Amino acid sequence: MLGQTLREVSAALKQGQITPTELCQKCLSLIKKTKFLNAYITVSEEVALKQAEESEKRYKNGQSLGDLDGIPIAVKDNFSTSGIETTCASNMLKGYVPPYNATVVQKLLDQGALLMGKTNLDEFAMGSGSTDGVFGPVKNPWSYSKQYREKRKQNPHSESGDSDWLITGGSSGGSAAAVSAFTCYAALGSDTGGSTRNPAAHCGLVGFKPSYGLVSRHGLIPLVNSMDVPGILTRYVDDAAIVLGVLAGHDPKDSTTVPINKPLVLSSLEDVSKLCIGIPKEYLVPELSSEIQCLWSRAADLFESEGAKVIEVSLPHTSYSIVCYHVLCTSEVASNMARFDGLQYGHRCDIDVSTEAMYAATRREGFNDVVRGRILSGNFFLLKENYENYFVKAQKVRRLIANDFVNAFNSGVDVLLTPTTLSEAVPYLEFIKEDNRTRSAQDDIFTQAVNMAGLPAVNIPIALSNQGLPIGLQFIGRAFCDQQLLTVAKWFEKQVQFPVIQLQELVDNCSAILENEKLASVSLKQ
């Protein structure tokens, strides 16, 4: 049951085969064993229980609220939950319970999903690992797959037992882990530089990201608003369509969303022949891993053999998007991490010498190292002497950049096929070795494009590496044409097969961190 799509659950729903309150002690039990991952912050145990007692009331009764009634889900620790706590895996907003509902949040409970927990994330959301919160580092269920342990060449462990553990991508890595590991059927992200697609390339996840003002931001903690723009983390394409046909639409609280003409859903692509398929040449770059570009070219070549029109474009202003994104985004930064003063809510020292001392005191406390860094890139870049120079010139190239899009466009190209990560995931002891602006570079150079462009953008994984471990490819789509994008997704999604996570092995391949953890032991066999 726990591997099923959302619509062959909520049929089981319906039909009886299985109860709300059944799924949700599933998943919960789940979540309790697989606790090591650290994927969730908070476990919402009651809350979810509560729901699930009411949504079976209403199928008893035959009022289904629609296919999402009785479904678990989770959601990352930066959109706002009315009673539970809210903190952006922050010492600044520990403890911080806000009274309201992320306005994406309340759509999903308003259709009857049950919300199991917070998942765990960057500070912030500012990375690309998921290792930089103050909960600790989040760990992908992949190390810890039949894949993964039957394929590698080290030892399965040493004596730490830390030396091995593979990272998820960041920032929305506790979503990504929440889903990978069936405590959930769909999760929210946020996608600010590719924080929900890079998640989900190493977690072996569909990860979407919608045009820019399809779905609402309001109530989601904002790191930059004109890039963020929250995202869907499931296991399939169809499972992404069914929670972004709840979530996309105009709300009043939000002025950037714009209204829905039809429902959004997907039908199955039949004719591929009518298709053009546009290859990047910029996005061919000497980091990206040979494993990677072989299955990309493949890829291309599968449109192709099926009729459809594949095309070399070029997008020819991809080399500035780093930089410029880097002071966008912290210029960003910046102002919204400005509210957090110690004074309203959050975080506040006991320093009372002065409202400055207090100031200063509370922010280096709440913030990590990340953070202020990110904060005093962006005020210096906002400085009156260097605002013309920097921001306003970044501004500028990004508006190259959305063109450049705009242009591929209209030379008939209909979806962008592109790598979404240079490699596969790697080793925790690895990635810590660089720091987080590299790390940030590296890792979302494929992503970060498109939210300067507003565009929609799924990760779909395409096959297992020679470590067998997730590979995912990106597709790229027109702004507000997120339907046809998926329906693209979709039809590929059914041509590669990618193969379930077997995870059945868990206890004999990883005993001593169960001993150490004093966990039961984890089977998915249903």
The other form holds:
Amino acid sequence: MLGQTLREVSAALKQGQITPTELCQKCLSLIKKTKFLNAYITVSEEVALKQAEESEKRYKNGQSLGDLDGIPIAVKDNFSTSGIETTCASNMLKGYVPPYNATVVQKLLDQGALLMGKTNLDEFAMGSGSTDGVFGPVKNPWSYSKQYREKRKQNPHSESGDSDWLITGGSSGGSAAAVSAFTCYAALGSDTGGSTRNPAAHCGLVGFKPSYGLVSRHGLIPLVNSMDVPGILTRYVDDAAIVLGVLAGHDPKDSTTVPINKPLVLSSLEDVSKLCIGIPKEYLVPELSSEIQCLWSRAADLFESEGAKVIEVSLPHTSYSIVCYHVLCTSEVASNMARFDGLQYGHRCDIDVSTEAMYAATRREGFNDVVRGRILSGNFFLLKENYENYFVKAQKVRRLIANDFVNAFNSGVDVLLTPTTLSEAVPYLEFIKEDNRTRSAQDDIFTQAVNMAGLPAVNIPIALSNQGLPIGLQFIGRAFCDQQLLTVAKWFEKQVQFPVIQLQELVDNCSAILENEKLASVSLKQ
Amino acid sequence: MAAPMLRWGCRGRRWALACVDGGSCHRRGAPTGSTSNRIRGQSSVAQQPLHTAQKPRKGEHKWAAVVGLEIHAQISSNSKLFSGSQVRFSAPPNSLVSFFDASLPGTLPVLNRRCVEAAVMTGLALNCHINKKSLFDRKHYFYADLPAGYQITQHRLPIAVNGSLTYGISAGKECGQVIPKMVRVKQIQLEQDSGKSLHDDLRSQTLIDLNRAEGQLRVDANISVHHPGEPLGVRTEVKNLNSIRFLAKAIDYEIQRQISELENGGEILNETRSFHEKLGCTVSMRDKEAKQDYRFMPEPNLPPLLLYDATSLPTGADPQQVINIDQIRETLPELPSVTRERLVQQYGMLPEHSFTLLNEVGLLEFFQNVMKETRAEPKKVTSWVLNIFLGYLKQENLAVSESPVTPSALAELLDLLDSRTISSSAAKQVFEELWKREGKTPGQIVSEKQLELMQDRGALEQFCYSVMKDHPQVVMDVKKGNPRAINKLIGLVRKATLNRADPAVIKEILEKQLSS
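How about the form predicted in complex with the partner chain, since we already have the form predicted on its own?
Time for the whole complex; same chain goes first.
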């Protein structure tokens, strides 16, 4: 039941094969069993059960609200949830309970979805590993999968035990782990430079980043306003499309959203012969793992063999994307973080000798090094003497990067096909050898440019690596052609038949695993 | 939370003025109180050359001052510039604060259409060029009453630029003459307001009110002095002037202070000063931090503000979704300069009278309502409205709307005067009665007090005859050729008729009788 598609489980609910409360309890039980994954910061058990009860009444009266009624979902802890603590995995917002729901959260609740909890992330979504939040790192469920474990047994060099568990990628790693471990059917992530697609790739999920302006950001605690979009993590493309159908559309509370003309309906693509797939040559970088390169090329072959036109395209400004992103991201971060001053909400230090001293100590205590580092850089770039040389220049580069995509699409390409990540998920101990900034710069290279251009993009898991870990590829579509993009993704998903994660062992032996995980749940709160 | 900024500069008669440059001039310290929707304007006004306090000695240079104003005006709207919360004067503190106003994380600004329309209208009224595309920016500084840590304003590309405003200043003997002047408006920008800080020194705490809806007008004045023909002097900024009177006092004081400072070998610091209302002087605010760098950045949550006119309006555009400049222009009321011109043309009014009529709220409307109902000459009406009516108002410190005398009553009174039913002095007496609010019409007062001029010529001739008979000496004086003596006779006749006779008619009768 937990591995089914949204439509399947929705049908089961309608037919009374299972009740929303039963479904909710199954997920809650799994959340408890997989607590050591650290996927959730807050589990909203009471809220979810109450919502399930109401959903159950609706089903009994034959008044289901739709495909999402009674469906457990999870929400990244940087979306405001009324009455439920929203921390951004930061000391700064510990204890902060928003008085309102983010528009996307409200839309899901209005459809009868059950909110299981708030998922873990890098502090204020700044990171690519979900390792840099105040509640500790998120563990990739694939670390405990049968597929990965068996491969490891074959490898004489691998150590036994759990010390080499894998990261989920990030920053929406908690949402990815939550969906991957079957604790919910869909989760909201956010995507500013790849934060939804990256963990989706590492956790074997569909990770969809909608076009900028298609989905409201109201209530999403911002990282970079001009690039942030709510992301959708699901196990199937159809599921992502259903959630997108609910979320998309103009929100009077977000002036950057646009009205949509017709409802989003995903049809099955039978014939790809009219399709033109672009392969950006600049995305073939030396750091790309040969395995992923190989799968990328096989994917291109697959399209070609089915009659699609596959052409090489050039996105010549790709290499400037990282440095450009760094300037724009940190500048907006410096600005967006200015409101966290300890006066009205969130953390406040004990120092009260002066307002300035209070600001300084509050912010020092409230933010981690990554956040403070970005604030410092951003303020530097925004200084009057630097503005032209950094910020304005970066904006110009951003335009060039966006134009690269426009040119590619104007040349007749329907969808671009690229890797999502350089490699499969790496063990935590390896990941933290590099600092956050280096990691973010490396890990975002295939995903970041899309945010600068505001395009829709989706990670689709393609196969397992030699180590038994998921590998995903990214499809990038034309702005506001999200439906076309997902249609192609759905066709691809059907072709590749990505294996389901085998977690039975994990669930059965969870108590044993928990004993080995002394540190895992230290900072977990529920 | 929006304050546009006008910068205006006026060209003095002889001086080609350099307007204080926007970039260098525009500089604000952490603002204190404020409003919720503001229009902010900047102007620079060059003044006539000034003399120092003493008369200039021979060979001494004259001084000229340059003044630039940054005017923060609250937009009259029901809700705030970027949020749906209400704007209401004197609401309890923090009672009109939306999640956005409190800068809760995740909230986004939504531009208030009414505020944009008000800004466009202001721009049109000030002869500005309206930018069809304008942008919003963030201006950063930390202050307790600025919860987001930045203020949304229009820094790079404001909604309106390059305007002008004509006005008049009184000059000449008794300030009776009006000299037309013009100031240039540099720009008008929509700007979010900060909150209000209330410092409680006793308890060493600061209270914050985020209603942001008070203080409809606030001005920062930038002032420098220089010798004509030489480069502009170093500028100081006097902040938070909240009345026209204090603005004028602060500017006058600051100009004199700068001149004496320079003449005594001192120098002017580029600093922020405040005006001490009781002492009537400006004092340095001693900025805690040196110069602020506001780290301006485009506001990413607000798309460029696009305005349209009849030619650029997209076909089929939803009128609710677009703002049409031409449509706003049509709703613009007649502007004061046009009204003044019309008054001069239509009524042959002196320009200074047209200024006075427009400077008092409601006075023009009062005048026009009287004009509609009376047969009296415009000159007569103007004279009565500006001298008598306004005089009474001023004496009792009343607004036109509080006047006990209605336009209809005055019109009726002036008709009585015009038809020579009453004399001018009787008319004044009637007016005084009307002012008492006893609900009587001028006609009633005239008849009750028997103020009508005597229309019976025979009776009047009888009065004249009697007076001449009783004052032979005066009659002799007239006959001897003393021209003033007849006035005495007229006065005596008027007295005898209880002021009810027309002096002109009396004079005519007397002359006739004297010559017979």
